[in-house]
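There is one chain below, alone, in structure tokens, taken in the form predicted alone.
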Amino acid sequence: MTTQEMKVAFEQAYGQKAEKVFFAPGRVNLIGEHTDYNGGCVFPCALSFGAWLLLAKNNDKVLRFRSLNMPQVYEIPIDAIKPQPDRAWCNYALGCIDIIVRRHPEAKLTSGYDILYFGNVPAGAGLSSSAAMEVVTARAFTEEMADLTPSLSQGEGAKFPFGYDEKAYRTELALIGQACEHEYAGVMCGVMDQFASAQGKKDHAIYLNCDTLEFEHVPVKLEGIKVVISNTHSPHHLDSGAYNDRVRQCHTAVEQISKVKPIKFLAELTPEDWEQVEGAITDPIAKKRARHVVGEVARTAAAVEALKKGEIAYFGELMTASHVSLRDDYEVTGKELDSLAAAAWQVEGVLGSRMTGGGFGGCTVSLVKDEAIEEFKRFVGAEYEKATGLKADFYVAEIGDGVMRLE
């Protein structure tokens, strides 16, 4: 969908003009998985696909949400702004207004608006459509509310709300979405998402401290090879409990090796601390959990350098051993990506083959030689339907900026 056929939407809808569009996209981790909420390093990258905002002011203090991906509707008045029941999908928007009010107190929300979202991030798929829509939201509403209270000069020379810079800016619409993540959706996640969909980068993946927010972009250069998303259509379910029960362990992990090492985090660990720490653990899911944190952290920075070094078939055989130890220790795979990564990894041509975001379904990513990728699309989907019963979808991914404002 065009943006123009956006803007055509949202007039038959309101009845009135968009004033102003937004577009922030989707993600794919290439590696570091599970290592956000544990103060470790990841390395994801921006999509060309994601969330698109547009919005008017309306004179009914009220907010008006509509989705051509969701048949509901919603009108909240902007005086009672709370999560709304039956994990209404304008809980991720909702959230995002109500945290930048908390966050920034001098701003105010004195107008209503009417709201109308479009999505291409393919839903359940594990590359963060609801990231996309919280950075998206957080975006659109901290500039308004920055115009909306004339006290809040933003500087001489400032060119974001708040008078942020840019980077301090786009960390800050990171952060308003995690805690929309928290509050109104329940998933205690890592900063990652949110982060890579405000921070992106074209043609650059983020090498991101989970714990201190630093991050550099990196080149992605790849010769020849393309990234290549797996989609399994058995749409993955942070909320379900799984993915809070990992956070749980890993705690339980950290409280035990405290007892020998204090730390804060798994990521602390080096492989070397490992073996001296391990014992201390006395559950064995949670001893299970911090091994492949630990041994993902040491893969993600050992993939970064490889990728800096063009040493590209050594970044697929770290995403291998990632996948192999998503599957093992963390048990968050399943059958369905188990099914993709093994038929991946039997092409001739592709260099690694690993589950990307959360798990319990979702997504794959694989390195893939150019002229390997129609045989790749073939088989694996051939094998992932003889397996589960299930039609694979096959993107080539492009590596795109970060959240913007497009009019």
Contents of the next structure:
Amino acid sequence: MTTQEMKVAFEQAYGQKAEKVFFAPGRVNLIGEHTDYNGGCVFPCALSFGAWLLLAKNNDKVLRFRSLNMPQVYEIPIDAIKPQPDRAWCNYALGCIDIIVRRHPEAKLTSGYDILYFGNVPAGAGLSSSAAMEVVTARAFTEEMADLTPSLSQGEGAKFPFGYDEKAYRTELALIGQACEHEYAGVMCGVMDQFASAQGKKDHAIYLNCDTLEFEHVPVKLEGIKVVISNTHSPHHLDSGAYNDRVRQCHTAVEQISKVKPIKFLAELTPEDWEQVEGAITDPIAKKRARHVVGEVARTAAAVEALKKGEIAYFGELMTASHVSLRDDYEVTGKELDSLAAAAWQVEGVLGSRMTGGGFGGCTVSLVKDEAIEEFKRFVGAEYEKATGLKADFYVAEIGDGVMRLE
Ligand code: GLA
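With the form predicted alone in hand, show me what the form predicted in complex with alpha-D-galactopyranose (GLA) looks like.
Everything in the complex follows now, all chains and molecules, and the chain you saw is the first one.
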């Protein structure tokens, strides 16, 4: 769907023209899984798929929410912003607006808005459709609220709301989105997805330290190799349950390790430290989870170095090792993701393949030589269908920019 078509749909829905159009991308994580909430590093890229938001002020002091993907329509008075029941999709938007006001009490939402979303991140694929929606909302409403609040008139040279420079502004958008996910969706996620959506850069991956939020854009230069995303089409159940359990199990490991070596995060441990402290973890599940995190943090650092040096074969091996650890120690893969990865590993011309995102369904990410892509789709598709009865989908990833205002 083009922006022009979205604008027509907006006018049909609301009887007025959209004033502004924003876009925020979904993401794929190359390596560094379930490390973000453990103070570790991640290595995601923004995609060209994402969420669009169109808006115009109204005179009714209400927020009207519509989506071209969802049938439900919501109308919420601007002075009654709170979580809506029944997993209402507008919670991802309301939460961001609420959190902007809480993080910036000087900002006021004094006008109502007509709002329309459109998303083209494949649903339930674990490619961060919700983070895209959060970040696009945070982007739009920080700008609107700064404009609505005369006392926030920008200092000289400041081009971004609340006086931020661009880098700090984008990080703030990620933090607003993450807080929304915690408070309005109940998923105690790390910051990776929202950060990738906010700070993405075309043809670059983001090497992010999720403790300090320091990051580096690393060029993804893969001569003759593509990043291929394979969708299990098995609804990914990143429900708060299984995910929040992993977060808790990691906390248990931190507590038990801290009896012998005080740490704040599992990611502080090197593989050498691990040998010294693993005996302190009495809970066997917590031990497996922690072992994954310590290994994954080391793999991520090694993978970034490998990419910088052009050692793509080694990068691929680290991806595959990441999947094995997520399968055996973190236990977030399941039959569908495991079948897709195992089939990919057999294809000549595949350098590495692993699940990406939270897990429990969703997608894998693979590095595939150009000349092997057709065979990859054929063989992996057929093996996957044999193993699960489901049809997979394949996309060659286009690495795009982070959130932006389009019009
Ligand atoms: C989900 C969460 C992220 C991250 C990944 C696993 O995508 O939203 O914060 O924890 O799972 O790496």
